[in-house]
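A single chain, nothing else alongside it, follows as structure tokens in the form predicted on its own.
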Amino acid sequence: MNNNKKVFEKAVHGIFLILGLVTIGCVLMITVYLVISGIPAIREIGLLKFLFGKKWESASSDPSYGILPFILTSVYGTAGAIVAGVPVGFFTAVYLSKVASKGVKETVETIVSLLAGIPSVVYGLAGMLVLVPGIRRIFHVADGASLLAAIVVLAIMILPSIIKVSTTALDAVPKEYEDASLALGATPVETYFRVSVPAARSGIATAVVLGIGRAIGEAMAVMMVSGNVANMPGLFKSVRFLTTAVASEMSYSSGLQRQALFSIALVLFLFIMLINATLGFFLKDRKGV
């Protein structure tokens, strides 16, 4: 009986090992493919000219392949979405985990799950029909399709990930921690933010990382509300993100233009890896402290 159990455990262990290796292999394949496809264009255009050029005119008679507007737009758009979305998601998670009644928590969690399942194109359509005209009327600009519209849409889209993961992390904090804090005279609010939140820090940080990944990688929704024009970023200007630059031109591109789009994908890939590595480093450092 014990031998059969050991054989079963080894088989399960082997299956998990194979699945993990397949996942690593897929990441390596994507990395190698992007490097092979993206490096030739960077060599031909020039690294500095490609990364810091301010003009992207890939279809003109004298093409220019500068992606600095795309990089800055992606940075500003993601940062704006995080600044707007993370506080809302975080405080909502604290409320659902520590304050809300069971009925309210179940209702809100159902709504959050529904938001997570809505396709990005629906967010983009709602933004086109409601948000873009609203920005045009409120701020008296010529076109509401802008960086601001993209930030608002991205902030809404990252909320489900932040709320769900943060709530799960807060629910996992042992009740004894809070009981001890209350017994020492701390108020419930002090207990939530000085005991429960620090104890769930790693889970909340994971939620933020997932939100950043969603914001950086989104293409369809931001393409529909940002104007998709290769301008240097401005809050009320039509802009183009790294993701939308690839999505909008890949279908008809060829030659150097197509290679340049793969180079943009490579830059985006490295950008996401750098952000994850940086956040991971700081989280490990905080755990060590």
Given for the second form:
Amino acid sequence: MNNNKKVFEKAVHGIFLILGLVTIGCVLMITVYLVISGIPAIREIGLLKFLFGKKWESASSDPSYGILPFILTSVYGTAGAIVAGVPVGFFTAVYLSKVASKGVKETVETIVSLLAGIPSVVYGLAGMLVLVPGIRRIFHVADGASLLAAIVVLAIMILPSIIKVSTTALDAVPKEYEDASLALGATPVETYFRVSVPAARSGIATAVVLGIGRAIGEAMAVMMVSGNVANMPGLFKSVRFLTTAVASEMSYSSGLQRQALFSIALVLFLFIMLINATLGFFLKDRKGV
Amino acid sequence: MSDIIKVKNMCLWYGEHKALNNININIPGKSITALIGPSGCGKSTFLKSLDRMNDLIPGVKITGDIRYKDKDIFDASVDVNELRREIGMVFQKPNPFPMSIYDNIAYGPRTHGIKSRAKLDVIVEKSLKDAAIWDEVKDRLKKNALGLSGGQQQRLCIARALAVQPKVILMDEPTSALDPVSTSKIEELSSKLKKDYTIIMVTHNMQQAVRISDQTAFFLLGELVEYGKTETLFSTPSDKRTEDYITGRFG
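Please could you give me the other form, the form predicted together with the partner chain, since above is the form predicted on its own?
Full complex below, order starting with the chain above.
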């Protein structure tokens, strides 16, 4: 290799490194900024009072800043979306990967990708127009804008990632495993659930964790269908999520209220970090097999 | 010994391509039958027809008659899962499930409804002993089977096949991916197993066929050229093409 080429190679490597560092720099900056701006309010309010306080009254003359309603709403909402969305997504993935003909698989996968591409505000709009009135009529409640509506919207929103990642994992199961099972006299369905699914379990777990991440971080769609009131969560109550708590007050907040919103963002950020750590664990497990 | 498998005028197509042409062969029980021939001659395809694994390949069409214990295996009354329980299979590449050694062996029996832990323990131990691998794995039954060596994995696959108590075991070049020591272990094992099982083995290794088989069938270009006692076929082949193949003139 002549000298010019060597210099060129080094320069290109250098550029790649710098571009990579841009991403890392962004993450670091966000982290540092969130911690710095999130801590003061927690100090002033008190960690326990902030995390476990049941009342959020930021606009009153004697304000209280308890975010337990938001935390619980986010946890319940995400859990509900997982409970409702994962079975649908999982069985769809098994069907697409193992049963469906090539044409059906391609068609459904195209539509699933389309679902993934719909902006969340459109989900919210559809939820407002269809889901909210629907819930009001079916369950005879005063207002359909509720945790239930948010759960349904979130469940639909996480479907694409669950279906896609699970399907990919199931597709990657070596055919030899399935042949061995069939050759032992197992039926195809027994083979899917006792050989293919266990072999793809870390990929499916990854899909679920990705779904959790998507659900807990969603703001726009849930704000539009959940009523956005700082209640302790109940299925038919209007509720406010961690994300929507930040989004809905930020534009007019000031002083301690504004700082408390940063603290909420910090809590949300910690949740996401936890989910990412879990994801990393599953991905590592996958490499091991 | 009476014939356990009888094949009459069997042809097989992959779409438009005729891969097997008018195969007639009767395979006696409790013996080892070797299927030899150059790559692509149809011997593996033939083997996989016997437990209907070719059903899984789109575009495969089979005509003629394949009888197992005098019953047409394509008859509507035949439960293909039951057929595959009786006719087990060992594949070319060792393919244990990515689960524990114990669960690998227990997979078949569990599929067929055995839930009792005590019964499964007995089956697992007996199968592993019959496949001559018990001593090597008895202390690590809970460990992942993928941690075994290739030769051990293949014997584990044989044990897994034995665990559902088949009558016939089809082996598709079971030693082609193994080293010589593991190969001789599998050969020894096969010779021992023919006391209780009918073994039909595809092999590329003619010495292997001579060493362990009772009958040999020579396939060429989708046809069964010659079939007879292994000794006779290798010492005094009646067909010129067989002679050319076994003396190494082609293939």
